[in-house]
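Read the single chain below, which is given as structure tokens and is the form predicted alone.
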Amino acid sequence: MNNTYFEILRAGINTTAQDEGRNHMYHLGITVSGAIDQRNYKLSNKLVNNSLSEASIEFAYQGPLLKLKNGKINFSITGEVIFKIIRKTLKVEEGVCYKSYILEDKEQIDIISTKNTAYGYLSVSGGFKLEKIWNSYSINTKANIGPNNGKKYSSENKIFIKNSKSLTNKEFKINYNEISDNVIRVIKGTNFDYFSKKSQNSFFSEEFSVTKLADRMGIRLSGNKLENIVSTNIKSEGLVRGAIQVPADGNPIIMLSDHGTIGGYPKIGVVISADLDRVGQLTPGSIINFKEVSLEEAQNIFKAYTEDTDNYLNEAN
């Protein structure tokens, strides 16, 4: 029986297991959930030559420590993560993201913090001994779903790792650039006619700001109100990630991964696709602004993000 775990000695703020999300279950009112970022926690895996679709470690802003026992592992990390692995000899590295490390019996990983971004990625060779809940290994704290019994991990708990075939002493290595820009491009929502046209063209032209409010769930954003000149509140509909409701008080709020699977504000726009990696990621005080792109336009963004995240898949082969 394999018993190499982590030792959890410092949580950290919010630490879950994520993977690619739990599909089909909307109509049980059971979001998606899944990485805030998808494009790094694939990364992640690949680095340590995993399936694409292996449960991760996500963290946000201050991530955990961890002491490895009973086992050797690869692991990686990815995002823009401040870290350090302790060796047995008591020497620190300092660690580098996007590159995968040998990690001995008892050497700690310290993942400090995040660096202007919220969240980061853990991946090990083999994957972590997990329960699957309704075919995901994703943590919805909100809802209490998941591994761990839906909860982020605490100091009292253990993260068990599978046996890994996949360790290796090669070592793997992506060059990642994530171009930082703060245009984010929407789609107009289905209420888009509910605002003023003086809203309308602020929300494209205007500057919003990141506030304090901002997890799993969604960001709110302060800025110009926006004036709602037909129902601040509508019949309860469908959300998607991505989907910017605006409630009476005029700050929009983009939806992430643990969205409600309905809600009852108007939606003004819907992030595309694939700028929600970087949305995701968007910390409190970050300025942002809007641009509005045809669904055409947004199919052909997302076609061109997808084959760069592959082309940064195929440089760790």
Contents of the next structure:
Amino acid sequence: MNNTYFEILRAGINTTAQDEGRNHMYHLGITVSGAIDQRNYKLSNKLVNNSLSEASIEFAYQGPLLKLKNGKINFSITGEVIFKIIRKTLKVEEGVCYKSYILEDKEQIDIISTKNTAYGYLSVSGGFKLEKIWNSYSINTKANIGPNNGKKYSSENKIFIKNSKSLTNKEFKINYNEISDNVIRVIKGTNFDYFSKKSQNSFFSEEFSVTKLADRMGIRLSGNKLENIVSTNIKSEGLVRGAIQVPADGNPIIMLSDHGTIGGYPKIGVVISADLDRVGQLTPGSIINFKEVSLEEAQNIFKAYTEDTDNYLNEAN
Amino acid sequence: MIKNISNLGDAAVYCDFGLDINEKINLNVISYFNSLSKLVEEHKINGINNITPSYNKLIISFDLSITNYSKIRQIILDIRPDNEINNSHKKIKIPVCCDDEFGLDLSRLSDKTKLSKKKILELHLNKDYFCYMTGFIAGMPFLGDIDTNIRCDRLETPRVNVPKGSVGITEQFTNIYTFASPGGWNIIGNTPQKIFDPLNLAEPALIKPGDKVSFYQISKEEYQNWNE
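Please supply the coordinates for the form predicted in complex with its partner chain, as a counterpart to the form predicted alone shown previously.
Now the complete complex, all chains and molecules, led by this one.
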């Protein structure tokens, strides 16, 4: 059937299309974007038998209420998400994450909220019918780049779904159990020696809490103020996901997917690649500790992270 | 030349060209950027995600599942940058209206520098600036160097929303806000010209690192009737 789409009955707080991200554009000031939690993004695609780089719908906190029109699909939701499926019979089913479902024409998915985390992912069999902009489906709402004119979804939009031949009655499931852990592993940054000995120690020993200023661009933390003894500004230079900048007020900011491409604050550290998904999922009020690791340790931890991801992906075969 | 190479986290290489900021050093950064970009385009290196040139640094971020720090570091050490590529840089003239409603900080700058608004603009306009880098927000050019008499610090409290098209100055640099954005630069005018066009997929950014840019003053009427 053609022209299958989701009608948006409620858009949710920040509902966008995301994928692996948009690369090779930093030098123009265009940031990487992409799913904040890359592992959960991939798992949602895998559960509906998609290529792992298909676009998914990412939602934050309160998700959308979607009604399927003109078709029948498989869908899956990943993350820690409370959702319901409203069947044609008006029967309401409690949704379970990491599991594929069949959704019939005119049935609804009500994504009520994420639980203890910020982001969740919805994938549909065949993927969403979107246009790639600079080789990515990711919506960057700050620069209005990407599908849907670079804007988050609102109730006026429809989200079209590709014609899928892969619809199946077989149920796919992953037994996902991410151990919640508030230790974030970090490699010392290029300006680590800008900070006093006391602050260098407290950075790796004291707790920090996530403030309300947390979005797809970054997360501002508060805790013991980090004392800069060299200069609170550096000459603007490139940034990467996970970089931890410390402005003059002494409170660290962790860069996430929609971060500015360059910045002028000293970098005390960089979150290791394997911990980026977990950092992105932190919610305001969360308490975290930073732990120093070497480059070699970070590389080994990443290998283990990749193997874990692959094991989860293989469960959905 | 590169003074030091280190890792920035586990998935980026940080090339430090020293502390000075000048055209020569920046052109060296840009030539490394061009050489690396060429290798990426020709699929001679795998796993590089982004290359970010700035005044005197070059940051190369990569996919840790494909490559690693020591491999990319070696590639950079092996590069003999081709400075020839730099000859292709453009000269661009940008119209700017400096009426009070656009030149938000001109009066304050005039008090601070003890120069008349007219004199400040005279020193800023019609001078060829060099584009050191673009970024922060999409397409924002960082240009320099401005006359020493009009140099000033950033605003103590940054604006929550600098209007799109604003032309700002701080320290030795001048820039253009390609989108409405928070920002702390001193605003002296506004350009009606589109500096970044997300619909122009082939050439979204009008100004690129290495380009020469100058500003010329237009009236409010010309501003309002501006048509590219």
